[in-house]
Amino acid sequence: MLLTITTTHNPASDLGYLLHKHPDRFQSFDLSFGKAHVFYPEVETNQCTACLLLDVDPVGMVRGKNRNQNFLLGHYVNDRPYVASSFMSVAISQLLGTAMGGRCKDRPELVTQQIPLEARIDVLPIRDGKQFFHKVFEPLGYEVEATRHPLDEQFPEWGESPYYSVTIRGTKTLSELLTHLYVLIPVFDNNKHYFVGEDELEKLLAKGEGWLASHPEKEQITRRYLKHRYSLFRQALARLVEEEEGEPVEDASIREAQEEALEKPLSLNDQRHQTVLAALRGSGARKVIDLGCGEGKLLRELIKDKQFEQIVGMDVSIRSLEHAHKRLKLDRMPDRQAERLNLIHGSLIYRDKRFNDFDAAAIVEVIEHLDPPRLASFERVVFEFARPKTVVLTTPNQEYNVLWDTLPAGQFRHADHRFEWTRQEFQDWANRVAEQHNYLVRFLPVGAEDENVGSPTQMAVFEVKQ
């Protein structure tokens, strides 16, 4: 299979510096699955083209460790030597890794310069058709072309094949182009020739930094890149959600401090936790999960109460979980206590089997951080799939904000809040969710109530109908 990269940047011969491959040389490299060749068919002032040609050894493939074939003769009858696949990604990484990493010793100013680039692949297997190719590359700012090949030109009645000659064009740094190709080529093929484990998840997140979290097809890309391994897919999606919606830990700490400073005169944080604890105790729960546990303030109270035999704290932010680990002093906690507590990384908008089989779930000051369109996913994850017997949920009362002189009119208590509900809005939402998922719900105030605007925090306790 053949990958060509062309630029019309002036001087176009700068491509040789960026690729770290001299235009005057034909270079060959031994790889574990065959040979790779790098050469330049044209080097002009106004246009330069570099080629990466792979010569995959089919006999070596059979002798290798990969045994993931769909039928008995799959080791011998397959398209691996003839199409761009994970073999091409490995070749890009091994032969053009310095360029992909954005390093150029001789001309360092070039690596950050966006230049007109065109990449052509002959041929690429696109298992889901041409439209998927457009959906993947166009959001990244590329113009795309894809020409489909027939199964056999002599027998047109056999129909079209899943094989395309494709071209993408854009003004990018070479590092960006190579990174996109490295990640996405195996996504179209929907297969990999090697084992996919935790290290592959880290590669995806590293190479996808800055673009994958906001990509409209991120779920398809992630699932296929990780070879449909559900546990890795779930972890990756949770971390991508954190990247897309999160803020730097320093900024988050400042925001939290501002909200705490606002509520501190009322001791609202303590009152909130004590009210939630009372509801959890009253439910008779033995196994409790804190969904959105943050830095572990509620977990610290739960672990003190022997009623709770199993306690899990979940958060989308790894940094918050690290802070919780330190706050709770898990390393120094007595073994008997430590066995009761577990911290897990996850997201409230993706179904997760680890959320199942709990007597009660606490969701304290969390939902207001979700974008409203994601609430439907949250509802299904908690009330349909996890379905704890009791759900204790708190959120700010927007009406109470007028009583804080230091909070400008119309501003939320926390810069990361996506919304804050009035009492009626909260009750309308909670009643609908309860009715839809066969729960009963009751409402309790948290903090001192004002005659006109109610309490600063509002709480709903959902209980499964018997």
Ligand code: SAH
Contents of the next structure:
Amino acid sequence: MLLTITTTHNPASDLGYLLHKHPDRFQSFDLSFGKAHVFYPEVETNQCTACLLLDVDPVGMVRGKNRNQNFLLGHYVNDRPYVASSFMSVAISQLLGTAMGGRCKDRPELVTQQIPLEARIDVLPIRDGKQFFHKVFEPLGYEVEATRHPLDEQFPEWGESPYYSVTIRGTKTLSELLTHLYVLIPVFDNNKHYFVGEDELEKLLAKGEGWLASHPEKEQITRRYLKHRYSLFRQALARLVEEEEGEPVEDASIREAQEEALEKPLSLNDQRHQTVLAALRGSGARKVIDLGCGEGKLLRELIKDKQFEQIVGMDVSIRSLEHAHKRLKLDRMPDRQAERLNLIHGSLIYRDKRFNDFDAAAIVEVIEHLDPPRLASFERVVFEFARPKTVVLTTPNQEYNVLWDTLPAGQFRHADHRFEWTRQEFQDWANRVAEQHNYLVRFLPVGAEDENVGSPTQMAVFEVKQ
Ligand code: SAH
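Could you switch over to the form predicted together with ligand SAH, since the one displayed so far is the form predicted alone?
Below: every chain and molecule of the assembly, starting with the one above.
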């Protein structure tokens, strides 16, 4: 993929100073995902062009990844090497970081100068249509152009691809242009290659300073940039609102859209609890135990529903139970409600009479924390001894991890996971357990389903055979 930056500023060769890259040299750099090259195809007094060419190594990207998993063609055959994605942002920050930061040792007076600039990207995947591209760049004062490519020129009947050659033009400082590209290129990308963490939020807020808060598409930009991380998205919005409040204009429609955006998407965690809740409701259970309740998120939902007359949360971690106690405000809960809920300390691998006599048990994202040799004890503790009529159990679907492309290669979603199962492995295990202990089992997806790899979380609902 190629990023081309052209200026008609006079003298145009100032671009070399601004980029900290000498116009006469062809320079190559090694990055963790491949190579990047910077060169100048054109250096005239009235026009100068610099290119950043990214050569992503698709094999290197998957080296060492999921070694014990079946071969997945998608690891090797994908669009990563050819499209501008978050890799491009990483390259911009690593190779052109000084320019993006607005520093120029030799000619400091240049960095604040707004000059005519044009950036062209070959190619940018825009899956939501060209309109979105316009909506993102035009409010920042760019003139934009986007040309769509057919899937294959030799087979026009295959139709259009989601890939575009795009150009943005404006009078900006180079630092502004690079910052906009750095933040906005990944917004079009469906597959961020790195794990989005706290520091991504800080980066977004730092780089978005001065323009993102007032951008009409700030919700979309923020949500997509912080993909999969709803809480980060919320924090970011809250802070962008603070920044914006310093400004005189109050735009009610932005606020409404923002509220809607806040309420609409559910995090995977929330979806999981809602799905489990629905299964528990459907089972008709009145007495429910949440085994491995953690900080009590599901308990908080259960307590709101009067169907559940007796609710117990159990966990092996005292710290989690303390958090649950705080989160549920057990101290301040009205007596009648507090009587319905109990927290107990225990372990899923020891038989425990306190787990008996429940209509249903929820075991949400817990079994993958158990050492495989302990699974046999766990099975007996739950299905042989406690023996609730219904067991609702969830665990990650390992196959889905490839969509978090870059959840560091071959690793589990959580440092404490001892295993993550494919759909087949989970169903084999659950079918065997059901058979052995006389339960019926059915499987349900949790979270958006991908046609190839399924949903991010998998759920089994076991019902005692009558
Ligand atoms: N069910 C919760 C928490 C999931 S995290 C939720 O959906 O939010 C996994 C939890 O399992 C942690 O709180 C951990 O302390 C607990 N856990 C791990 N091993 C356990 C065991 N042997 N017995 C009981 N709980 C266990």
